[in-house]
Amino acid sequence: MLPELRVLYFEDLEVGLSETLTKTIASSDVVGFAEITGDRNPIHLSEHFAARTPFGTRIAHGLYTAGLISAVLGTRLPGPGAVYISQTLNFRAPVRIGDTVDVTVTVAELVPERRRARLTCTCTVAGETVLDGEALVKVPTKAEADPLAARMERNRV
């Protein structure tokens, strides 16, 4: 699952702008993701080890399902370019295998002196919140992202 990126600059964003991803969580997406940051609390990779937990079954990492967010910041809203300055996670539920996700990102509030977007991050699975938040980016503007492009445009007119 890769997003189709969709580049938006600051001027393009206003407060209550959405995107969605969605994503089924797939075992092998867990086993990478503990490859790659070297988690490998059995709670994720064992089936044997989680049964024996509260949630009775594997569940994927926390970060795994922020990373989400990340996805849709990056590809979508705002896309490419953005740069990420903080972001806030409050767990709220585990998500399984095979859990489909429902990632929502949403503009909260615009500074345009900095530009920064301020946007609230929700994940979902079958309508209970797993995962939400806040990110604060920083956007780049449209004569930031392509100079040549924005000085050619201010020519013609």
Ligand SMILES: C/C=C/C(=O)SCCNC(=O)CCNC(=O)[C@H](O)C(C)(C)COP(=O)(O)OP(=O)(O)OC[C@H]1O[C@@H](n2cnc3c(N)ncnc32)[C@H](O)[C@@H]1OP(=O)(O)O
Given for the second form:
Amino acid sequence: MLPELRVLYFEDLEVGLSETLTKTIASSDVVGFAEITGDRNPIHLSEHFAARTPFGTRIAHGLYTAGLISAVLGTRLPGPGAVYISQTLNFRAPVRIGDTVDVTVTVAELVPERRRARLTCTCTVAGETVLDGEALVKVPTKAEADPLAARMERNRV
Ligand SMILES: C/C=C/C(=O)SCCNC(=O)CCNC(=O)[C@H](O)C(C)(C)COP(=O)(O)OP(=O)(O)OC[C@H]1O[C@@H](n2cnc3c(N)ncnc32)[C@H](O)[C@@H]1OP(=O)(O)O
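Alt. form predicted in complex with the named molecule, vs. the form predicted alone above:
Okay, now the whole complex, with that chain kicking things off.
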């Protein structure tokens, strides 16, 4: 089941705040990603081909796994309203069909004057890091996201 959407505004964030999403990678996820991106590399789609690679079996696209980081950022931490600025990625180990990936993002730094949040991002399979990196996002304040509500709140006696 997909987690509920949650909006955190810039002022709700603090260093150390963390969120984890868990996803088991299905063959249909990998086939679907190949279809929508056009990346039909047989290492993702053909068991016959993948058997002759060092991985021995089909593996997920690295950017599919990275997309799960975007899912955490865009739905939970900070959530809807956050805008991706940049993302670094280190692919440390392969993700195979049937693997369960835990995707954790953690607020590492806040830059109030620019409403920026830097988050460390780690994907693990059975405790082993398969991907890590850092995301930079722009996060609206409550007043920026909903100026009318913010004005009404300020004027309330
Ligand atoms: C959770 C996931 C969500 C998504 O996936 S959203 C989809 C992916 N993201 C996007 O499509 C965002 C596209 N980029 C933009 O629209 C803009 O970009 C931003 C809104 C992110 C930032 O624009 P602005 O608010 O005008 O920037 P500033 O706060 O005024 O800062 C400007 C300084 O920041 C640098 N900068 C802006 N964006 C980037 C970037 N993406 N990568 C590197 N640098 C960036 C500029 O150059 C400049 O720098 P200098 O102050 O030194 O002149």
